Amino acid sequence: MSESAAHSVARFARAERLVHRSVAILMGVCLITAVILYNGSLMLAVGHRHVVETVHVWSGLALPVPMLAGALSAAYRADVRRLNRFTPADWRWLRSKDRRDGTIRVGKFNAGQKVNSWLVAGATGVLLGTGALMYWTGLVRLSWRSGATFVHDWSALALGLLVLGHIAYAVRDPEARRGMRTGRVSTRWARTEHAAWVDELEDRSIP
């Protein structure tokens, strides 16, 4: 075992870090298409509306597919459910002001991580229930599909908003970007972010 293996932990499986950047994909093109689409400077400047068009739809519908398909990983399903799951240390960390100095033992996921998969998530699903009434515009009534638009933007400047916030932590945090790129992280961050998670590791691995 290399010298940095051995002082870091495995945090996500190839399967989880594939949805990830595969949703990150998707959703990016899903936003800067919605941004051209609903710009009429940029559109005159880009051109092609049903091209954009063509993409951002396909792009949304598309979006939900690795989602699904890392159902697959047994890795992934296991996250799922950490994500789904709000502890009283989860309660505490969002009331607390100290949140990050490592006080608060969480667990894989602090409460801000899953309170954002659960936005996204639900945006995700408004969007495409939304997106599918608009662009099939045979399903409903006029009033129904105006009533989608309405819902549909302001969801859509709502996910972007949450993106935007995801990538500036992100951003702050080189350790947590490690761990989804490699799949791995340093053992003194995971102790210091997540050390009931350390925790669980360690009980694992005693026989």
Second form
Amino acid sequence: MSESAAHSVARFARAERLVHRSVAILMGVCLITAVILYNGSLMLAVGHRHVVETVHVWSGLALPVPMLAGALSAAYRADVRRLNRFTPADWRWLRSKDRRDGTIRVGKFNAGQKVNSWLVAGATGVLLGTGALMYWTGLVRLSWRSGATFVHDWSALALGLLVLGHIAYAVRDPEARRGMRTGRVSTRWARTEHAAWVDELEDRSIP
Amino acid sequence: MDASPSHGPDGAPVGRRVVLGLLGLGALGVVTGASVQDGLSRMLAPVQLRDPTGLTSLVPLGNTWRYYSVTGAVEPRDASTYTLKVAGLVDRPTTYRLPDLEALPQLSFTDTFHCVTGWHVPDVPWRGVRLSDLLDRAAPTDEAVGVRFHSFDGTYSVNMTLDQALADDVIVALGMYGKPVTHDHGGPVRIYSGSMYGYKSTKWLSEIEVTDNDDPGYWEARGYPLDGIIGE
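Would you mind giving the form predicted in complex with the partner chain, to go alongside the form predicted on its own above?
What follows is the whole complex; the chain from before opens it.
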């Protein structure tokens, strides 16, 4: 183990960072164009509805592409598996008032990160499906298009709030951002935030 | 490099269940959403009408208007200088000022506004001049088969067949909700066609041109149905 490795641990593989960056850009474009399309004052100030709509639709259709392409990476698949699994300790962490004091030893992802990932994945799927029904107006009858608009609006609002929350947590934690930017985090940060994960890494490095 | 935990996955696959659950809920929402939205809308309409903060317009509560513009910001036209041209294949081309239009017989009715993408606004009170009255006065020639509406935004136009344009529920709208049509809604003068989707009801109307064709308009050229009849 090299000296720099002792002070820091690998958190995200290059493929995962690439997926994160692509999704972030596409999600940002989707949300900004969504606000313009939805808000009457902004729409009338910006105009060019067809251009805004086309950008929105194609960024939306592209959004799942990096999410799915990530499956080519073993590290990405392993992390998706971790996010998918929920333990009794995760429930305790979610319900606990002082969840950040280290009493509950957290794995690579805490329960909040897991729940966020599920909601983002589910909302993305719902928005993709309802968006397709709204865009290709010949697919289903009018009342279903009305239903699709209803679901699309509320899911978009929910997803927008999730993304804002995600950004707010990232702004407060430079080391977490460094993990997503460079792939490595300090061992000290990892011990504080994800103690069980560090244990796991050390278990594996001991012969 | 990280790898999967050596002792295998831990805990239940709750994530997959949540994602599938959300997709199911979304599908249910598509099927039932229209009636849920209408119910919400009836409940919330009194609140929204009296909401001084305007906050209720920021969330997708109830059946609210969405304002569309296909160009940059549209320069408002003043009611006092506004003119509407009826031209093309007609014997008597005419230019109307707003008072001229106000002096013609007015038709008032309440109707649900439908957008082709699915949103709608129930119980919208409209007032205006029947398009058929204006067309009768202009006297289309024998070659006339279509009508093209032009917007003073400089870009938008839409087609109807002459027969569709002569229908009883197609008006050159001057009033909406008991007031002059606002700029955001396409005022001072716009088209409203009761049996067609919103994209057929040209906003910021500047000219009604009688033509020898039924060529597609702005959205029709971008994939929307040529007839735009609600429910089709």
